[in-house]
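The form predicted alone is given below as one chain in structure tokens.
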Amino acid sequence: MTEKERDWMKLTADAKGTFAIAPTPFHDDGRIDERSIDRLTDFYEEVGCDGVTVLGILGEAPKLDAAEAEQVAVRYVKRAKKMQVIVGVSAPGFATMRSLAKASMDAGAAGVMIAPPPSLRTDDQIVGYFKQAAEAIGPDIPWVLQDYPLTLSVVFTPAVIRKIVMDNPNCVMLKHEDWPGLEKISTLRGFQKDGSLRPLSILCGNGGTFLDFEMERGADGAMTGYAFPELLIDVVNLSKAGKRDAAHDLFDAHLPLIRYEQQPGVGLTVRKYVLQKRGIIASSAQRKPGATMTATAKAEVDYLLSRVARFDKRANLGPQSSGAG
């Protein structure tokens, strides 16, 4: 890929739509499943995702060594043809962060995502950390600020987010995952209206749990990993089109499964199970240490799928696939 092509694909504050958070597929023995990465990437493109984010919190990035993380990131980037790819580069040290960010961008990634380390406590510590992180990856790499206090235990006030964004020109997107967080979106959009915050893309996570109202508060779209990205795409598009009741009706039909998938410590297990049932990944395995699903849990998910399918036929799945590969 030429430098001109890379610049054209880079992430900007105008980004919007649905960016799927991709899991990292593994074989049952823990090896990276590259063929399933390819199928998953193709699937996200076929259903209409605008982008895909890899090596996020549910991408099991901490279970990969540095070489494996680069292998996974580059595989996704090279396979994607129509989507922008964002690579999670959060790491204990800036040398590792810089190395993965450079390798990903050289391969054609659109940008990177950085989460705060749980040790940050004060506003000054938070602002200082991201200034150093931005310096570490360099001014030419656009990056996403991940705000996920429920998991990372670091709380960003809207004023701190504004300070980070205004201090770092290459911070172009907020991955919003606060809970409750609707007022935070409204406050940030208010900052933009009064001119104290420059343009910023806001994509929302939390498994899509609050996507219906997040869109109405001014979010630009979704960045999460629900096992039916088609639902996320539809809710985003219906909301943007002003079709409020249609957006909520479809969202409400999926909400019980979305809720089930959002159980702490269980979500990735459920998500991979459904993606396997859909024939997209060959195995629902996580790399150890990882959770597994009991027969009872699988039966509950199957029951929820059957209920969603009454309203959305895309959830009408047959018996579990023996594997896409």
The other form holds:
Number of protein chains: 4
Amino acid sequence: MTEKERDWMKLTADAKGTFAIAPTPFHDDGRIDERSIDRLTDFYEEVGCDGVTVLGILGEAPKLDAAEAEQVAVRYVKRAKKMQVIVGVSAPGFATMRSLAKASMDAGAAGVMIAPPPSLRTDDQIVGYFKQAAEAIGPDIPWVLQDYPLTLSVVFTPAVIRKIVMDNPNCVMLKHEDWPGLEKISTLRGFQKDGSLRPLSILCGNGGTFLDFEMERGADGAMTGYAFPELLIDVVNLSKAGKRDAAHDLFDAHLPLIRYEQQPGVGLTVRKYVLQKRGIIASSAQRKPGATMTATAKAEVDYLLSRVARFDKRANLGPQSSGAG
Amino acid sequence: MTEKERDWMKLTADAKGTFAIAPTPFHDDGRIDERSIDRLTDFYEEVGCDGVTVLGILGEAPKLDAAEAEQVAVRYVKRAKKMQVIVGVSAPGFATMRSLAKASMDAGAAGVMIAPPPSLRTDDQIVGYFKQAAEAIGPDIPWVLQDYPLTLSVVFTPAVIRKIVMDNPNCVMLKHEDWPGLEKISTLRGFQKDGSLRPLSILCGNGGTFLDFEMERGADGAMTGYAFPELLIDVVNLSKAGKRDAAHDLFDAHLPLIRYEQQPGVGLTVRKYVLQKRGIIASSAQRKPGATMTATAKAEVDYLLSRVARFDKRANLGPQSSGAG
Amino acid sequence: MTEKERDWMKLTADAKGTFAIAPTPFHDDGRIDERSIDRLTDFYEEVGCDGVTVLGILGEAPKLDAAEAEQVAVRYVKRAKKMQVIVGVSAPGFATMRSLAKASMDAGAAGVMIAPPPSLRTDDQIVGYFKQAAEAIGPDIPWVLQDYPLTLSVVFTPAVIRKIVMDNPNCVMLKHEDWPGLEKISTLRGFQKDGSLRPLSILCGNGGTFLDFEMERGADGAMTGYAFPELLIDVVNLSKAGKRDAAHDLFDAHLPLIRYEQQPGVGLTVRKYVLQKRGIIASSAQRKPGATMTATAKAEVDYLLSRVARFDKRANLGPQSSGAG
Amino acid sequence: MTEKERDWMKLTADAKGTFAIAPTPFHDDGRIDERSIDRLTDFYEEVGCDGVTVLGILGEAPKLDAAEAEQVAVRYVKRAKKMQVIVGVSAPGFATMRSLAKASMDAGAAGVMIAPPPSLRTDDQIVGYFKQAAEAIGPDIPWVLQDYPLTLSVVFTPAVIRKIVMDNPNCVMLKHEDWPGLEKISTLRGFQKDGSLRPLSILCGNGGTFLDFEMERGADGAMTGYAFPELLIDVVNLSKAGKRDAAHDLFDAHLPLIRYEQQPGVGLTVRKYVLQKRGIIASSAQRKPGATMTATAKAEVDYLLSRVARFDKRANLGPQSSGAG
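Next up, the form predicted together with a further copy of the same chain. The previous block was the form predicted alone.
Below is the whole assembly, all chains and molecules, this chain first.
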């Protein structure tokens, strides 16, 4: 890719659609599984994702050392043909954040994503942190602000988000996963109507649990790890096309499984189990410390898949013969 | 009621079925609305609840002063004809806990519920706290252990729950609302199979979000605040009758609304809105500090109700003319 | 006392000097010890305290039920002849806060003190909470804002304190116990110099651990529970008189004991032990859940007292014959 | 150094004395200052420290990227002639922990130190984490368990510490900085008397604030960052020699400064300021995000130094002409 092409791929506030949050595939012994990274990337492109976000919380990023993190990010970036790749660069310190951000962008990433460290409390601390983080990665890298209080224990008011966005021209996207969060989207879109907030892409997480209404509130799309990104894409598209009932009908068919995946900690095991069952990743193993699925839990997921498949054939993964996990 | 009758009503480890978590109805100006308490109690009995739990977290208990808390508890207890009433007595100190527990039991409550204070961290601190709490309320009051880490930030392992139950003969029930929590139920039931845990009723909360599988894992029923307790009752009964698909079909029809109600903080506003819409409570007002619903949120709930009503006529609340809240 | 006299006693932003934080004395069996309350009150007046604050965190307030809390507050208020009495009214709900505030003021208290509930996170949440609390207690009661992040886990920026003070005319005093906190005092006094903050009394807590420098930074005095309030009074007075070295010399002689008392949780046991040793309270018992002192810890305190006594005779509590509990 | 010599230097449960917690010196522009590392190392050896711990919380470890962390650790290790060097390897993931531990030991470190991640809550989670961490670094590396609940928010009971030590033969030392923590030392030493805990070195942190009594309770020495390690060494030695009053006299002379340094966050700025004033490090700069000292704070520290110098000439740093950063 030429320098010019890469620039064309950079993330902007116009981003919309569905960005899959990618897990990091490991072999059973904990080594990074690069071929599964390739298959995952191809899969996301084939089903129509607009982008993929790697090394997020779901991606077991903290379990990788610095060299491995760069290796995974570059592998995804190099493999993606037309999707934008966003690399999670959250780190306890700015030196590590800067190193990974630079390496990722050099390889052709579209942007990076930054979450707040859990110690932040006051509005000023939050605003100050992101100002320093933006300085650390430098003036050329577009970045995504991650708002995920349930896991990160840092609470952003809409006004704080606005201040961060207005202070930092390179902050082009909000990964929205506050809970509850519907009114937050409405408030931010209201800020834009009253002229106090510049354009900002809002993609929604939380496993997709509220994607149906998030789209109606003004979100630009989804950025989450549900094991059927096809569903996210369809709901986003139906909603944008104004087909409300159809969007909800499809969404509701998947909700029992979405809900099951959205369990903290357990969610990743379920997603890797389903992605393995779909033949995309070779192993559902997590690096330590990681959770495992009981046979009962696997049977519950299989049952949910069979129920989803009554409405959505894509969930028909055939006989439960995968031998997964 | 005679002393003997009241004893018959006391909570035991055999408890099962559906216990509604009741909100506390207020007038628009914040005064307690006793007539709505009466209507709520009658409603829960008419639809077939086995019990009702009052002054829980949903019940805005901390917003009442001591006299009001006793007033609300006694009103529910006196009104209930055949349901068991459990009174939440969690308090920062044992003196307050004891006062309310005694007054409630004197009025005819079946038992009390105790949540851990957020400061507890180690296993020993948790076990020690409940030992002292049990001493504080005295040897004659059956009580429910509330396990709700998302809100209370105290994490109970299954072994800690077992120790609390084995240490305290009056602990007869677990209000289970860990998240994720399915494996916890299986582990506790396993303890009983291996003989290390005595009989214990397990009723599940979390707004009912996992009731379908919780029943299959061995729960005895539901204890939560979903605004259609009829659904909880039906799912519990279908599941007990072994009608798995039917239980899930009905559950799934309600899940979009269950999910909407389960939003932290927002949930209570939705429940009061729906209960008011159903004509059961006069006002959806909360005491300060409380949340309110935007018109958009109300319209979302109305839409969800209309969708549920396609499968479950009980959710057909007629034209959206309630003028609620 | 006439209504007029009581008004004269009301707390204002001019308050200064030393306010003792009083423990709540109990009998060994956990009953409130009213005669010890009287002796404590007399003692604080005799040594020259300007005020006393009751039912604070040190006062085991959450362990009392509503009737007991009122009983303790009123007993202190009635016994005090010339000291101002401030009553801690922090509570999970505004109804309880209002009841105790009203009862205390009716009995003749000078004001009340309010701490934030631990759930508050954002600046707006904090400001909003105190606005509602001020409305709850009504327009006639002066109140103290308690800033104690170590224990309460709520972090106030200086700008948030300013907003609370400017929003609420009855907020006349800051109980300052942030840690570190010296720059906070300087910043607030700077706000007053630049005209953005109205007069505000600042009294310092944290067991007195930084009282030497807090006075130099502009504090108006001390409000804390060190078992030798005489030391606090002397340091405050020496500092105000500009006798810097003398203030530090006396302070430093006590610092080893101040430090020992400032241990979280343990501090109260030490203070009750010393106050009992001084013959002021009858028992060092705490209500459950409470800590106890080992013989080793008592011997350590005795040793520290003997060392302080080399410089300050008031710490000479005679032979270690107290038989204290 | 030969392989054999390095083995002789490995940390064991017999370790005692004073281990300085070393800051990481930076140039004003944030680059690592290797010459100051050398001077610091020499200084610690010259005053008689038994060891030095690098890349701890005080060492701004999270602000370094992986390559820098290794660079700093190796520089300290290579420079130390006779002191044991312990390297803090706490990290969000085991891969990073293992990489740094291996590189440090290869260079000649005596052992590593591991702190718990803040997410741990239950006893089982804590025990399980350290089992996995020990597996991650492998069977040949002695390690120090860091118990620091104030900053890390993880609470270890004495029984949990015992279990970790008994489960992991390479856990040879406890860095004790619970607060309060005196009874914890007594309890652990009691476990050893009753035979349930094997030998374990206990070195104490918390800025030295309780070192006087910690030694009397059975600690083996100090491991903390007070800017006068000479004082720590003297107190440890006087205490071991049974010279109780002399130990306290010297300790008390320093306590006002120890207390000032022990302020969270601020402490590091004070220590770097004093070490720069002593001519050991070239700049007091911290990497971002970092605190700075106001002129008032510097003057307070200068005043405290002048007061300490009345008793301990080593604190006489001459005219306040350092021009320190």
